[in-house]
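Only one chain is included here, represented as structure tokens and corresponding to the form predicted on its own.
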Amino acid sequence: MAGLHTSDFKNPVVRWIDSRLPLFTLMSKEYGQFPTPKNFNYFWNFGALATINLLIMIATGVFLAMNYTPTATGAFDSVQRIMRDVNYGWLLRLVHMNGASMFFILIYVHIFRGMYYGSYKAPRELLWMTGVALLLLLMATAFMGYVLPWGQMSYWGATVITNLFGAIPLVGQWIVTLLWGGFAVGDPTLNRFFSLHYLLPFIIFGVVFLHVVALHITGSNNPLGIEVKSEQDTVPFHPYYTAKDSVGMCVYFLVFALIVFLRPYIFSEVDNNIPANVLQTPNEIVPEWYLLPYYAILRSVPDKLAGVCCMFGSILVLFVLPWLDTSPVRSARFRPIYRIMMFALVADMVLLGHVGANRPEGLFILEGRIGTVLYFAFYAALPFVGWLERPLPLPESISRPVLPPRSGGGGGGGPLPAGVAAKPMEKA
């Protein structure tokens, strides 16, 4: 029939829908037949797991919003009612509350994988930048969600963090007043944060869609960091990686369930179970664990404005990472200096997280400043490392098995598959 898309599906209902709205053809092309490098490891599971986690957060958030009261006098009590009186409300809240922490674990591992294997390099710069934008949106959403229970940490955390914008010259106090909706943290603030916390996940979902589109246009990177050179380097996404992702998903849900049912408050602060009291400041005011490294950077700089700039700069620097790294080689497998720097960066983030969880006094002040200097030194050194580093020889294709370099130089490797001509190893 003229004007209809030709559908190859055998099921008559699916074929009828697909001929008029080719969603099934699109899904089959992008997630069934999509050619994917054959050498993915389990680090490539975390992107799919993060998408599943986002859907869980949206679903549980919608049901929680039905029973939440966004007022200073009713917020804390409504959360307690959800936990005690709403059918399975305790489960929905614990899944949503711990899901935020699990989300950040997935995202941080996903970012580490992208940095370690050079997934930010050309032609995937926009793919990387949309990922960094997702990190910023996720941080904003998580912070606003942390305020909603209106416990002691919620109230005083909102007061401290929003006051940081007051350090911005000329417009700082105007921004603070806009965030508060008045001249102190109160009902208008809670309404603003509740509205944005409900809205931002759907914006995140839209950016995820752009992120996936960019991925399918440029193709996936792989652990070797070399481009696909023949059909023998790829396999269809389904069933190979749907099966592999399913294994990772089972492990993830098992860990998630153990946390929710056995240690549901492992990531939360005890003081947040106390109703907000504007007349009593908690002994310690700390953000959630996933923001602690940036909080440590903020406190390590004596000047307030400089500290705010360093805190935001520690995240925004990721946008220019594709241009800071001047090495022509992607994967840290073949970059001995960069590999050491990456593990040092992870250790530094752990150090900063530890500093951020403690009072800024004594040795923690020195540790925080050293950690802050080392963090920015990583990015400042990248251009020089790219020029001076001598990478190991790259394999000529994904299909050739790669063994550790033999003593005396040169990469290992087994025989090439039939039909793939042997070429000399290219020096990076």
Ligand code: HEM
Second form
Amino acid sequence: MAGLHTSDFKNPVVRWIDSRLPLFTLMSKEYGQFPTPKNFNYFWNFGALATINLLIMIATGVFLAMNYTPTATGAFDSVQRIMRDVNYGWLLRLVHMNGASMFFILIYVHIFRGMYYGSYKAPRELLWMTGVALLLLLMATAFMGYVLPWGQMSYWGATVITNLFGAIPLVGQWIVTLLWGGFAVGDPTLNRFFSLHYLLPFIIFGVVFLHVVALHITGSNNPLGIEVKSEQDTVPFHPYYTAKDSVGMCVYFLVFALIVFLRPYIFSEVDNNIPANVLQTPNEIVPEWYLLPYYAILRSVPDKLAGVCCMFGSILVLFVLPWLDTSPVRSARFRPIYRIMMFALVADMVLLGHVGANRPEGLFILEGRIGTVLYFAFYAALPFVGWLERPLPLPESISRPVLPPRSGGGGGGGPLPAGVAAKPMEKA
Amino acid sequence: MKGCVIVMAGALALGAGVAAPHVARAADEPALPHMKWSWQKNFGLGTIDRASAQRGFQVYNEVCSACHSMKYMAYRNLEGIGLTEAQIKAVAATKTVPGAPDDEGKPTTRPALPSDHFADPFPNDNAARAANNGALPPDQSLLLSAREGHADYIYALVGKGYVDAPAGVKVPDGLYYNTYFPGHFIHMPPPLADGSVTYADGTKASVAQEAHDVATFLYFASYPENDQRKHLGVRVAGFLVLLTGVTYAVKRRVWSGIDH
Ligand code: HEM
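Would you mind giving the form predicted in complex with the ligand, to go alongside the form predicted on its own above?
To see the whole picture, the full complex is given below, headed by that same chain.
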């Protein structure tokens, strides 16, 4: 029996499988006993929720694709057929359509959590960077998905965004032609976008896997931002975090359901209910809400190439965040200046989003420029803030904080009940 | 937990706020009248007022359909506003649609069936333009959902918008003045008049009433899933509220032994 895995499972069938392909051991180790800091707040639900959202998008997307026609003449009609004739097609489409917005809400909160509690710092740099890659992939997927219904905003949005690549020196025009598959957005563009839109979610799935592997190497950060010191600081993932994630999941499903069933068109543009028309530009071309802040940055810079660079730079800068931030302290709870900067950054994103939704006229131009400068100022200031800021005293350990915790997580000292503390060891 | 809820609410509000209609109406267009539509009642849980939608179909059928197509609607879809099978058959039978070519390959026509989509008023877009001074009457299947203001706009445009042009404004030949139409000059002649239709249920057919009813029908045409969606939504949301409560109770129990 050389080479077989020694399985701890009693059930003979499970044991037979597990000793040849130790999936059960893997699941039990990574999602059963996995020692997890006991002081998470509900912000730590959002990664799991994003994973569920990804699965929902894939499930609804596969069924939509069964009824969708990726041609310039057929796309709009086929979407209406899904809405009107396919059994529960309206539900599939509304879940998929609003699922994209839900995804970005979850991801933005997830990123906020990571930034606020310093989860990007050593040793979690690669975990963070796979996350940024996920954000980029998600944006690309969402953008191409929005083109598929082939409404006015799909068509003109695709035209504006693909044209941006034309600003790249030398190869720009070549890239644009490659994206289009011709000399304008048209049938070939729609075909390749559909193909890629189907592909990317599975790539995202793969990157999520890397993301989770990296997470399970470093272990999770926590609201105090200090390392786990002893077993007393942790609880096994199951049943503690399976229970807590389930609460988050229910609330997420509820919010999702309220949007899908009661306000399904809240995020959509009226113009996309008009079939794409090459001859008629809409009054205003705006991307979906989740891309608006970046669109605002793009339009705030007077030069096209510089604007494109700033737009992409505003996301790419996240890749180097772990090295821009020089403070040894993770959690913003103990960083008085960084904490304020974080809230200012959120406010700035809201401002930029608002600017992006409006025509660049009058006051909006000024607001957009101020917002853009502030956005980059945040990152430029980070090294200096790290050097100058005087952090508050850190707690000794998760179980024994020196300070009363802020609302929610954290926690008074005292050892765990014996049974709980012993659990992670039982099977190890 | 509190912070988390606040941030989530913030993210939602950001999404909703930024996505809200931001195409401001031009300064010289009057604000739209805000009507209380049946589907907006009960915190947005309202269903479509079927009597009004049926009258609205009559207005569409007898007036608007002379110029506007509604290609995504089939006669069978009229079940959604409460027409019986027999009524639908009867309505369809009065329409003519292209049939299969005959033995010699010549195009034919035949009476429509409930499974047919609404008959087009014109054989093609050019014919529609030629009959309307060069302007194409837009397809009405999604017209309401494709205009800022939705039902309020439709109601205002055909029910209240046609007034005398202000002194000094010269309305070009073949165009009409409408306060609610962007730019004010519209190719559509006033489609409604008092008594344009005779309602079977005895409702008085004033212009305002007709406009209200046709807007209700156009809402149905744009969002035929409205009633089913809301019926299902109430049940799904109710179930999830219960599930959330139970799950939270379980979580509290699981965590009760932990000092955290
Ligand atoms: C498709 C999108 C994504 C999925 C499905 C996903 C999934 C997850 C999951 C399941 C976790 C563990 C649970 C948690 O701590 O919340 C996690 C943790 C994490 N994610 Fe993501 N994620 C995604 C995108 C991102 C992005 C865009 C970023 C940052 C740019 C990011 C950064 C992180 C970090 C730093 C952690 C560790 C958090 C900590 O331990 O404090 N993730 N992610």
